[in-house]
Structures are given as structure tokens and as C-alpha cells.
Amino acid sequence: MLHLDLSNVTPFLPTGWRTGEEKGLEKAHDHVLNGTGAGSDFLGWVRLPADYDKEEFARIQKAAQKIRSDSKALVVIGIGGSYLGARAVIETLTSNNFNLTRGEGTAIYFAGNGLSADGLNEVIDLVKDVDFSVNVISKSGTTTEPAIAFRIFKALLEEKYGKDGARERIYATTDAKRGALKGLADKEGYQEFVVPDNVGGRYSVLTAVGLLPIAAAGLDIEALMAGAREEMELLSKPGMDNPAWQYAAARHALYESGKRVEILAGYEPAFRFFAEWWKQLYGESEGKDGKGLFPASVEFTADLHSMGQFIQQGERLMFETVVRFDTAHTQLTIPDDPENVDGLNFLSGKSMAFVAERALQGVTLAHVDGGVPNILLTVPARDARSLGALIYFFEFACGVSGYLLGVNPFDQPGVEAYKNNMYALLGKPGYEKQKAELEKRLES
């Protein structure tokens, strides 16, 4: 079970701050569970850990087994929620060097999440001489970055295996009924998985969007769903003893007191992409209507030697949410040095886990003394069950937080602005007037 510690937040807030948040939390909780608020069409994730499509889940496991048997690599093509969740889970449960440490397993490469020729060419070079498959993830099939990448890798597969052979190595995760990718998948006979209509991209990691790549990496998706299901049952109960209420209340109270940045801090390098997933979840859900905490992340202790100075003594506009894993995958003991050149023999015989825990405690005390509130979230282990619980905790708390803030947590109207400008400047049909206006601005 996850454990939330707010003891290093309460000194920064007025007495009775929890009580002041309770009425808003009750309303927000009802919005999330019963669909009584804005964006209720996108609440399919709420009951997903219990109500997921069991037949499709079995097909996901079967497809993953096939990929692992016939492919040395899987290229996962998607952007935003179509790749961050899968990468977050794969790396957190294994290593940020997963493709180097997997042994004889299938390597997982991510493409279509940017517009770098160098980045795409690097993935091409990594897979062109081995057997590989592609999982293209897009609800529409027309989003620029993944659509370009899919064109390239589809052609590469067809050149390598022929159209019939390529067909057996392309897995399309897309809309159930409509869209360019759905039409192509039906026409070509690709195996298809569904992006549910009622689950937004940033909440989709526990659907086929995340589960197929995660299973292809050899990870236990049944345990992942079980952990999420246990957390779902816990968080469905209203009241101030609900940890999602506590987290949402603390965030909102700190925001109301003038904090503008939330830093997610982890002490495991493998946690980096979980933080990237978390940033999209909270940034896209809350950052609208001129409101919202700016989500940032740091990797400790490395970033204490870069961002540490600002966090300790810079403008007091942030607070930290620290994710701590209670147990490590491996143990390492610090050896004795007879000459004690580095002066660290006082640590001889101590474990790295002991040193890391003392570092976390010391950092927390220093930052709190420096005026930075700290939320501590302890996760039992870096295993699939615990990570499923952590994913669901942040998703549920995000929905509650968004409603508490007074925004729709499930839309993202601002994302279209850059897309429209890009389409116009690239010369997409129908954008001629906007293209002329933008080019005039660029010339001035």
C-alpha cells in the first residue's frame, strides 16, 4: 500500500487547512466517480482496472508473446500519452538502460514522439538488420509526428518482409470505429487494439495503448492491473483519510498560498520517464484558464549538484513531491579502503540503500528549512503491483485536483494552437490564409 506523509507540508499552511478543503473535495470526488462534472465523457479510466475488456487483454498477451518470439525489437510509434506511459512503466520496473540489460529479450524503441531526423535514423539503424515489429498508436492516424514515423517504418518493414510479411508485424492501436489508421488497418489486415473513446491519452497507460508494449517487454501486466484495482477500491471511498484527497488538498492549499511549481523528485534513475508521464498528466489536465501548478521533475541526488542551489535558496515558488521506493531491486555494500584516501571509511560495510535513505532524509530537512514544503509518497517496491497502484493514485488525484482547481481535467484545447500553426506553415490544404498571415509575421 502506498503511504503519503504530509508532515513537511503542514508547517507552511494555516491551522485547519484540511477542513477548508473538504467541501470542494467532496464535490470533486463526486465529479470523478459519478460523472457529474465537465469532461465526464472521458472518465472511462476510473473503473478500468476492474472493468477492462478481458478478451482484448488476452489478445494483448498473445500478441506480446508472438512479438517476443519473432522480433528482436519492437518499435513503438506514438506521442504524448501514446508512449509516455509505456516507457514510464518499462523503465521504472527494469532500468533506464532496459535495451542494454534485457538479455535475449525484445528491445523496445520509441519513435514518432518528435521531428528529429537524427532520432529517427538512429532507431532505423538499430532495427534494420534484426527481425522487428511495429506497434503504431494513434487514435486518428493523422497526428504529424507518429504519422511520419509510421510511413517510414511501414516502408522499411515492407521492403524487408514484403507486404504480407509486414502485415504480420504491424500492430495498430487506434480508434474502434473511425480514423485514417483504423481504415488502413482494416484494409491491410493489421492486428488491431482499441484506444477507448472514453479514455484520454494521458490516462491510457492501463489500456492497450500501454499494455501491449509493456507486455512485449516481458513485464507482468496482470500484476500491474491488480495493483491499480486495489488502489481504485481504496480511493473510491470518500473522506479525508483518502490519500488522493490528502494529496489533492495539499497541492491546492499550497497553490492558494502562492506556490506555482510542483517538483516531482525521485531517487532512482529508472524513475525518469515516470516523471515525464506525470508531467503530461498534471500539466495537460490542470494548465488552462490561466490556472495551474507548473509540473517539473528532478532526479536526486544527481540534480542536487545542478538544480539544488535554486531549490534551496532561489525564489520560494515551489514545493516537492518525493516518490520513495521502500525496497531496491539489488543490494550493494561499500568496501573498506585501508588508506581511506576519500575519508569515507565511516561508510565501510554500509549498504547503498542506507546511504540513499540518509541522503533523502537530509535533503528533505534542508529543503524544508529553506522554505520548500515536501510531500513524501512511499511506494512498497519497484514491482508491477506497486506501480499499478502508483499510476492509479496519480490519475485519480489528478481528476480530483483539476475539479478542485475549477477546470475541466480532461480536455486540452491549448494543444491545438501549435498544431494549427505547424499545419499552416507546412502547407497543409485548407490552411492557406493562415499560412500567409504566419509567414508575414515571420518576415517582420
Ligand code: PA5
Given for the second form:
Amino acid sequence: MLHLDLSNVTPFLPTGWRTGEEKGLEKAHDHVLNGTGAGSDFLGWVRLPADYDKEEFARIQKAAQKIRSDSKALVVIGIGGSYLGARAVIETLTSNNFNLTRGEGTAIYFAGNGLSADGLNEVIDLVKDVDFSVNVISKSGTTTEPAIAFRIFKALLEEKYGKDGARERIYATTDAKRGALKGLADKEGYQEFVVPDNVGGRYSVLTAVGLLPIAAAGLDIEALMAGAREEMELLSKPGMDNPAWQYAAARHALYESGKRVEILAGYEPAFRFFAEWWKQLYGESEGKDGKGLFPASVEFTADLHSMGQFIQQGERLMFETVVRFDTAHTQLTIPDDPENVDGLNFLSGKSMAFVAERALQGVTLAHVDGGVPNILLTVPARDARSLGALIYFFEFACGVSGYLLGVNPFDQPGVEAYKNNMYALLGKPGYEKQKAELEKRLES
Ligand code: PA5
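Since we've got the form predicted on its own here, give me the form predicted together with ligand PA5 too.
Now the complete complex, all chains and molecules, led by this one.
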């Protein structure tokens, strides 16, 4: 289904680079499939496209249907792995202007992924006068950003519908057994969905974490899972013809050759948030122990007019991974202009798809000439099945890549540092000593 082209990587690497990666790949593949490496408690995503909870899946579809029938808006509260996947899929399959394209359908707003009063107030203003529901997503239930947002939207719902009415409109996606949100959901009687214990946030898009908002957006979650399942079958086979092995090998060899940044480039505005999801996946999985490629992203051709200069001629730190969709949702033909003031009549009658493809080819050659290796990943269509495959491809390749790099791809110990400082500075009980130390530093 997906097609990986490494022809613009090979010239940058020594002959036999693939063979050099083979042993490491075999080991990494075994770690991912058989749980023989670090972080093996978090491999629940590997068989998820086949082994997912079918009863819960049916409940997700039912809940989504209810939301679509009784709500003009759904507020999805979560941060990091608890929202990026849903937003990535919803936008990629529809539009980065998703809510503007819905007409009378249910709008999806994301909240609790930052600490901006303006951001929260904007969502409050957008939903307060319409019927709305809330999907709060948090494994722990104590993550500051979503917890604050949930307080606010829960109160708004209770004020609008009363406690009983609000209960019917709150969907909690959280740990199956423990945590603050689990306790609250049990007590209040919210409908609950599960973040499986053995699936980390950045790998959770194909669980209820991603599936409920995606289904509430009216998208085909069956097809999404089917695409992921097909890719899972394909990638489970070891060997150098495994596309995930090839991608992992290329990026590892490029890292070893001195590259430090991987830029994910897309040519569809709708793809921008998928790149945000991808950045968390690779950034949190690989960026540790002083190692890792820094994952960056651009949207072409827009960003050629801002980042293009650096990519072409700046510090030679990066390589590009371009995601290209083979077919567009719609067609557009360039009109003729008798005055031809812009001199573009040589394009009259040509399709936008033709122009975009030529642009992609031209950009690739220019960047390769500028010393930027290029991985090209072609996806058949911007549809649910293809996207399911793409998600699984990047997840599997990420696990393999992390092991190839020699890190635990499934932990994120560094995320705690900012949280501890923030708790201390905000005066959370138990952080008194740290608070005094930090305040002293801030004064000096
Ligand atoms: O990938 C991760 O683990 C993180 O991005 C978490 O999903 C994020 O920190 C939110 O955590 P929680 O779901 O406990 O609120």
C-alpha cells in the first residue's frame, strides 16, 4: 500500500549501508514483536489493529452516534498523546479547517492542551450557547492542562444541563483501574473508555483515545483499523524488504553520518497536524540519553517561502522525509487568462495535481543538490484505510528506530522536569523546598 523510495538517500551514504544496519534491525524487530527489549510493558500497540477490544469499539461507535445526534460541538480535552492523534486523523482526512466544512454537523474543538486563558475562553464562547458534549482524555487524570480545562467545561455543562444532564454528555477516556479521572468517572457515572495500560500516550491513537473523537467527527474508524491491520501483517515479517526496516535503517544511517534533524514534509494543508503527531512520536521515543534526531516539520509549498532558504543552503544538519498522497480529493484546472499578466498561460488547462507533482519533483532535486537527503513515502489516498496504514507504519518504524539507536523507545522520563518546576512554582503541597530554590534562581 505505502511505497518508500530511498533513491535520494543512497548517494549520501557509503556503499553497503543497508547491510551494516541488518543485524541491528533483526534485534530491534525482535524487541518490538517479542518484547525482548527495554520498555516491553508498552508494546500493547503492536497487535492492537487485530486484538482491539471489539465490545468497546462498538460502544465507541454508539457514543459517537449519540454525540453527533445531540451535540453541535464536542470538546476534546487532552494533551500530548491524549489529543494529537485524534486531531491528526480528523484534519488529515478532512481539512485543517474541519469545523468550517461541517455545515450543520458536529464541530470538534480541542482544549486542555495548553495554559492559555484566551485559548480556553475562545472554546467556551464557541460552545456555551449550543448543545455540546465533552470527551475528557487523560490516563492519570491529574495532568495540569487537561485537568484545569475539564473543571471548567464540567462546570459549564452542569450549569447548562444540571448534574444529571451533564453526566449524559461527559465521556471519560482513562485508565481501566486507577487514577483520579477513573475515580471521578466511576463516582459521577460518566460513560468510560479505556487507555490500555500497555499503550503509551503517543501510541494510543488507535485506542479509544483517538477513536472516539475520530468517530464523532463522522470518520470511518473501521477502515482506519483495517488499514492499520494490513500494515501490521506486512511489517511483522522481518527482512530488508520490510519498508519499516528500510525507513529505520535510512534514518539511522543518516544519523550516524552526522545528520541531526529529520524534517517531515507534506504538500497538503490538511496534513499539518499529522506532522505534529509524528513529532511527538519520534521526539519522545528517541530524544533521550543525549541522542536522537530532532523531528521538525514543514508544509510545502507554503514553507518553501519561509524555511526553504535554510533547507537549501543553511547548516547541513537535516534530511527530509516527504509524505506524498497519490490522489487528491478534488480536481482543479488552471484557467486561461487572455491578458496573461502573470505569464502563466503555459499552465492553462493543466490540473493543480500536475503542477503540485512537478513542484514536488523540482523541490526534491533542488534539496538533494543542496545536500539534503530525501526519503519519499507515497500514500495511495487521503482516506481512512491509507491513514491507518501510515499511522501503523510510523509507529512500528519508530519502535524499531528507537532500539536501533539504543534507547528505550517507550519511556519519556524527561517530560517530568518541567512539571516538577511548574508544580513547585505554583505552590503544590510537597514541593516547598524546590519552590524556595527555584524562586531564588528566578530572583538572581
Ligand atoms: O505520550 C504521553 O505519554 C504524553 O503525551 C501523555 O499522553 C500526556 O502527558 C498526557 O498524559 P495523561 O493522559 O496522563 O493526561
